[in-house]
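Only one chain comes next, encoded as structure tokens, the form predicted on its own.
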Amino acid sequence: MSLTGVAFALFLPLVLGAYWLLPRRAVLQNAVLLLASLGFYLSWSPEWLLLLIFGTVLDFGLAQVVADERRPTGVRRLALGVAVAANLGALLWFKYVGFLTDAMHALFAAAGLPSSATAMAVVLPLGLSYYTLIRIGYLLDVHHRRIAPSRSLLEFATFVMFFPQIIAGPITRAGRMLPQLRDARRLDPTRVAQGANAFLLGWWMKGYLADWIAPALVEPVFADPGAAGAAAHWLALGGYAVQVFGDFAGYSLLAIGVAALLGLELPVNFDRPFLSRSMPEFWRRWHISLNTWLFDYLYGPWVTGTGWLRGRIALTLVLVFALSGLWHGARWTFVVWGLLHGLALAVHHGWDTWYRARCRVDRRWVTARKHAAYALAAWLLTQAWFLGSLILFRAEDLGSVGRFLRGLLGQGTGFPAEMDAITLVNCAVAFGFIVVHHLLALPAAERVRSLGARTPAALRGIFYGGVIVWLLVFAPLGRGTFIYAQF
């Protein structure tokens, strides 16, 4: 069951209807919450099922010897190490023991040595990696005393499988959802408005730019670099770009609008990326709650701590993105998409040292910071910078990458023979949204917005009927998987 497929159509209103016609207490609606997740969950993985359970069970348990100070200090380590430890071999075994192995027999060929290691095919159970996070994170909480353990098992439960953000977050922290939960919700009109309007613009973004951009101009490119020109090739990499984008974008703002709709409030995911001046301020905009989480739980306690990495940023920063990268997926090229952006990181760091450093001595260089001339260089680098890597992204192994690169350069003019008439218009409307929507961030565009809040009811009605209808001819419902839920 896909956020955007016939069944999901069916299912969201029964779900609406018995969260909100029982009476107002949080037992209730937790419950029939609850419920809905364990059958959105079924219908997508159900022989993981228990394994999803299973941990909930154990995390919930350890989480309130963790927190109980009546016990001695080795005893809640303990029971801390016992809780992440279940979870990351979890993540481990599924998600990179065939990984390990391939690399352990590559290493022992390379030293011409016998290996008996054999590559493992593991299904990975869906939404492993999101909820992994959101339950360490939990302990890890409960741990320095951020918060206090969940008492209810119906709340907690309800917290890590709420079924909206399952596939592909955003990434929960129980601070803020926990909370939520905790008290009865009641049925807010402003509430219930933006997450319709949340929910029809990540459908939009899903089920539209995403899905016309990829089969036509994404994937005939990538899977066959020789057949295609440079200028195809180019637009293929752009294209990815609003794909990517307009798949996960769209995925946060369809969970968000979901989690409106029930009264609840999931964090904003993403924030105009495409407008960045630098890898630091774009990484604050893309996926901002898996960089949130990395740098609370990792970056932080690493470099501000007692061990070896205290006080070594950049190298801290690599080691991050790194492993910001394995996440993503078991490949060397995600292991180095990840490194080329914690590079890309460290770099910016040292640059930004010296030259505040140089503005300290001579406020020229404060005012040539200031001018247009310097704020393009730096969007034109960093955007650049993230386009390039995205190669990495997208490639299926390192050999892919290089005849990639070499079709950027290459000579012709060919282009895929999926790019006709009707698609290129489809695919140059995808493109123009991504400017728009963008652009409407920008200080400039406040008068637009604030004309757009003005607009009569009945126009903004007849609007979103015209964008209902052009869905529904150019993206069917359950048209297309979504990228991030193999992550």
The other form holds:
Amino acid sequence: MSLTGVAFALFLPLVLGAYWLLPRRAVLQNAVLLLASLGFYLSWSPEWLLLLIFGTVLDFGLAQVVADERRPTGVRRLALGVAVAANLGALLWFKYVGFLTDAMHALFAAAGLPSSATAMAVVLPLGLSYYTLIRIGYLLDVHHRRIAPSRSLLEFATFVMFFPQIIAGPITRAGRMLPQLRDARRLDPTRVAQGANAFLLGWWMKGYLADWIAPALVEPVFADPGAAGAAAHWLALGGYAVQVFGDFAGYSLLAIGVAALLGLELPVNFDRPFLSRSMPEFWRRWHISLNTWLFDYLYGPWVTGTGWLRGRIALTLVLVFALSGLWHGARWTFVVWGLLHGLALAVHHGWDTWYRARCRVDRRWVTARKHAAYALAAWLLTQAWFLGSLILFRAEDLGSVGRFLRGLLGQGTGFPAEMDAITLVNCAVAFGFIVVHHLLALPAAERVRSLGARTPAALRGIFYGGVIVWLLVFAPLGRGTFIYAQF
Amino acid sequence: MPNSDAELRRLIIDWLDDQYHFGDAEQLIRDDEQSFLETGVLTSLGFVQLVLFLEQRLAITLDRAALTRENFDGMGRVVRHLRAHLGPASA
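Okay, that was the form predicted on its own. Show me the form predicted together with the partner chain next.
In what comes next, the whole complex appears, and the chain from above leads the way.
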């Protein structure tokens, strides 16, 4: 059941009806949410529901032990170790066992040794990468006394399995979600309006932008890299940036919107990443919930801890981003993609340190940094790096990356398929939307933004109605999957 | 070694000037409760560098569990957290 599909359009009103019409008590509201979440997960991945339930119950129980100060420290630490190991073990098994056996096989073959390792294909349970991080974050927060453990299994299970976020995030934190689930939620018209707005924007970005661009510009070229002409490769790459942004930022907005309709607040996951003028800024704007998770639970503790990585900022950035790449998928392309971004952050850190040293001795360097030319160069470099890295993100293997790069440089001829006028118009609208969506966030667009807020409700209603009609006419059907749900 | 809250504030402002704002830090921090992260005074990477600097300069080890935005995202928060760690200022 996709969040942009017909089944969900029937499912959501039923959930909202039961949720808001029942007596306003937290336990009843959470029960409705949990039942809905179980139903939602069943519709996607019934074979893995028991794994999700078992892990959730195990973490709930072990967190009680971790927090229990009457128990010896060793027992509490053991409980934490078992819980984290169980979570990571499941992730390692389901997501990486095939990758590891393949790598071992290749290593033996390269060394000319016989290998009995056989490739293992294990199906990845839906949402495992996301709910593993959510649960580990909860366990570590309880361990560090940042939060009290949840005393209600219903409340905890609702938090972990909450259906809008279960398959592709945002990666929520217990510290923000559990207090919201503890009290009964009130129907707040402002929040409902915000939720509907986010849902519509998410539907537009996922159901229209991403789903038009992908088959028209991206898939034909990436299916056979190097075969089409250079222009087709550049369009495919730009199109893929729009697709992956529309797909994932759109999904996040859908989730945020549904949560708001239920009176709950999920964290913002994207903040106009294509405005970024440095890689650190880019990663503060793209998949924010994953990057803050990595920062809070890996990067920060490693750099400020007492271990070998203390103070080694550049190296830790490379390590954390290599892990981020691996989290995205068990493929060498993702590992290299993560390493490239870690390297970019490390280089930026070195550049920044060098530049700041110049600023200390001469204010002209400070002025130069505020100049429009510096900003433009920094923006171009940042976006070009991200765009280039997307080839690795999309390619099936490292060989296709080479072929795609050669394609960008002009080998091969023409477009892989003819495009009709409707496809062309919709692709132009998709690209145009991304530009306008980002430009509207700039301080210079304040007047336009305030104009939107001052528009009479009737006109806004007509505009939203028009968007819905446009979506119903043009949004492609039957493309309900999300790129980030595969991770 | 900085002792009073004012001296701790000065220490942080001097570090921000030396590392990021080159004389503009005082102007950027309008009040004690202003978020460093939300107003561009400090990024999350800079936040980690601030922690490392404070530990080295004040010869202390801050509790890892307490390295949160609640304790470090703002001048007042940092000073209060350091004060709790260092104990009351001596006369």
